[in-house]
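In the block that follows, a single chain appears as structure tokens, in the form predicted on its own.
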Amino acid sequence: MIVCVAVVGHQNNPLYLQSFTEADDALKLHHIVHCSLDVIDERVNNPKKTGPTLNETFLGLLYPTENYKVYGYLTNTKVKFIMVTTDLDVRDVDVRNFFRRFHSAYVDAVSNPFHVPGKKITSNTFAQSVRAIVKSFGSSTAV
């Protein structure tokens, strides 16, 4: 189950953060998202030959905690997508598909002529799309 998703701008400014748990976990999940930014910066600035190449947008598992696994995705414009899940057995195919759909919803939201680039995403349509994508996570019929 996905407990949190986030979109973070190229200057590490939060553009969208949504948790799907009780309100008392929101601060902890916000902290986990910010900690994952350090891991993303480390991977981007210090690429390893065995790790993903610089052209790879899917960063994979950033780090596991006791209760969560954190996955990352980096766009060509250095916008970061982060997913926090409680599932300990997640397939990379499902995560890649999730990020592909999440990225597509993000592109639709920022393509709105009334959206100001670099500002928080306040679109209700985007929020509904994200909820639908999160709800369908892990199902093999998701396209």
Given for the second form:
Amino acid sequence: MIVCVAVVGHQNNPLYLQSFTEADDALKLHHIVHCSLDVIDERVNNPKKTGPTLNETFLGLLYPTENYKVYGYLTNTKVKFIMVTTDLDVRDVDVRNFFRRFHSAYVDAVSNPFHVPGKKITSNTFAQSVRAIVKSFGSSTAV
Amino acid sequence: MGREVAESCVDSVVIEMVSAYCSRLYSTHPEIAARRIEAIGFQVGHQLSERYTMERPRFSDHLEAIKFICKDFWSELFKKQVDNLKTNHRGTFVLQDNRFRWLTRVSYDPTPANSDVSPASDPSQVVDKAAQATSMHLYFPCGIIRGALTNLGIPCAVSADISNLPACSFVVRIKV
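Right, the form predicted on its own is done, so what does the form predicted together with the partner chain look like?
Expanding to the full complex; the earlier chain stays at the top.
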């Protein structure tokens, strides 16, 4: 189950941050997202010299904590997507698929002429499609 | 799911936008009109670059990003690639399109029949005026290029040069 997703702008400014838990642990999740920004910076500035993964948008598992796994994705426009999940057995292809759908939802949201670049995404449509994507991620791994 | 729009509609919108800004909204301040049109282009380029760079690896340097603009971005916009790319390897790039789509239907009217052209004006002045009107149409694509590159993390200034229609070259100067 995905417990938190975040979109972070190129100056590390939060554009969208949403947790999907009943419990009152939003702050903890936000802290995890915050920490993962450093990991992303590290990955990007010291890339491993291994052919195909070089400069790929999908950054893979950023770091595992006791209860969570954190995955990252960096677009060409230096926007970071971060996803926190409680699933311990996650298939890479599922995460890639999730980020691809998340990215296209994001692109649709910022293509709105009323969206101001660099400001928080307040679109309801975006929130809804994110919720749908997050929900379908849980079901596809359960099968 | 891509949705498409007729090319003639895009042409009309661009032409109408330029004429609205130049002759109605800011008829006395052409430089403000130019800046406004460029700003619209900037936003369009900003948004398009986000969409068209999906599913591709990140660019490692400026040249790769410029090549992306010349090839994939241009193909998406104008169904052709830029014909020639020159660079001085110090941050200036010249993108030349031998048949720039938005200029293919631009022509000069050599007869000074328009009321705003005084009867005494000589042909060179008319051509001058026409060139000025044409250059107004180029602020929008300049803004698109600048918006796309800025969104890719390359702040730059873009200007256009029309020496022989319908060829057109865009000069990109990267700010350091």
